[in-house]
Amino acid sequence: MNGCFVTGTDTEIGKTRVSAALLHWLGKQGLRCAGYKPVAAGTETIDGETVNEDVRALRDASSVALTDAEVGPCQFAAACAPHIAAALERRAIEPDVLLQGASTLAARAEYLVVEGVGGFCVPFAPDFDSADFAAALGLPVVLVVGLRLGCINHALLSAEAIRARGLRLAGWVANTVDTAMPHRDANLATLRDELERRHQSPCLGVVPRLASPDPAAVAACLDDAALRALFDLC
């Protein structure tokens, strides 16, 4: 299985935008790529169809034709922690279903971009969380760091958790959350130094607040050479 697992320092931090941008970039290289968000919480009805906006964004950015159900096999209506959303619907998040979905897509695509939910460690079921799922896949991890006060601590703790699961933090993306963040450049410099020193993890790009954060616009903020190294295309 080739590709990456995209996680974040928190929820609503830009994981979907970065995941869609990675899919867009892979597609521009002429590669067959598929997005996968195995667990998604929060749906709305659009033209009579139940839609999770993250699942739809990954579907649309994939170069392989996919259905929403293939991209997001486990979707819940309530926009809350997945295990709570599952309990509200009297459903279970089954690890085998999530892993089988990844294997099925990997057989159809050259690269799989898997987006996690919330931060790195989110409960799915008793004795199984999002970090366990990432470890079972074994893909290199991309960490989306939301640029705001506290991001250094959140990034370094997430990086330690990723390493503790035996996974490689292959790179990180800084995504602007707070445009008025004090000492932004100094924080970025610290993140670059510490994540490189502690985890040999390069910055894949810095995404500003964009008026239209579509996949092409976000991909333009990423480092081409770093992405080639991430996906072993050098």
Ligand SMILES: Nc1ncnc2c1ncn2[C@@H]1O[C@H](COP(=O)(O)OP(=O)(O)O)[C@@H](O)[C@H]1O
Given for the second form:
Amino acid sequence: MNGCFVTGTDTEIGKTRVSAALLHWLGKQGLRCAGYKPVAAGTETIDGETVNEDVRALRDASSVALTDAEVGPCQFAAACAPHIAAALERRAIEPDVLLQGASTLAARAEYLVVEGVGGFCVPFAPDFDSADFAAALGLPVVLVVGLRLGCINHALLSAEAIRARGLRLAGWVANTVDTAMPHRDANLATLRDELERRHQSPCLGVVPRLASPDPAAVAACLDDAALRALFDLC
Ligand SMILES: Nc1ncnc2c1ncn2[C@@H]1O[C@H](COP(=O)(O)OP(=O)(O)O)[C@@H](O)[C@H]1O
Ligand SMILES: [Mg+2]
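Alternate state requested, the form predicted in complex with this ligand (shown: the form predicted alone):
Next comes the full complex, and the chain you just saw is listed first.
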């Protein structure tokens, strides 16, 4: 399986935008790529159809034609912690379903971009969490760091947890969450230094707050050479 697992310092910090941008970039290289959102919480009804926003965004950015059910095999109505959303529907999050979904997509695409849910370590079941799932996939990890006060600590804790699961933090993306963040450049410099020194992890790009954060616009903020290295396309 080729591709990456996209995690983040928190929820709502740009994982979906960055995942869609990575898919857009892979598609532009002429590669067959598929987005995967194994667990998605929060659906809405659009034109009579039940839709999860992340699943749709990843599906739209994929270069192979996929269904919502293929991109998101485990969707819940409530926009809350997934194990709580599952309990509300008296359903369980089954590891086998999530792994099988990834294998099915990997058979159809050269690259898989898997978006995690929330941060790196989110409970799915009593003995199974999102980090276990990432470890089972074994893909290199991309960490999206939402730029705001506290993000250095969140990034370094996430990086340690990723390594503790035997995974490689292959790169990170800085995404602007707080446009008025004090000492933004100094924070960015510390993130660069510490993630490089402790984890040999390069910055793949710095994304400003965009008027329209569509996949092409976000991809334009990412570093081509770094993405080639991430996906072993050198
Ligand atoms: N760089 C950006 N510029 C403008 N809006 C952004 C940017 N990054 C994220 N957003 C917006 O912030 C919200 C959360 O981003 P999203 O990618 O869905 O986060 P996550 O997947 O981590 O929950 C979305 O509405 C998204 O469009
Ligand atoms: Mg998301």
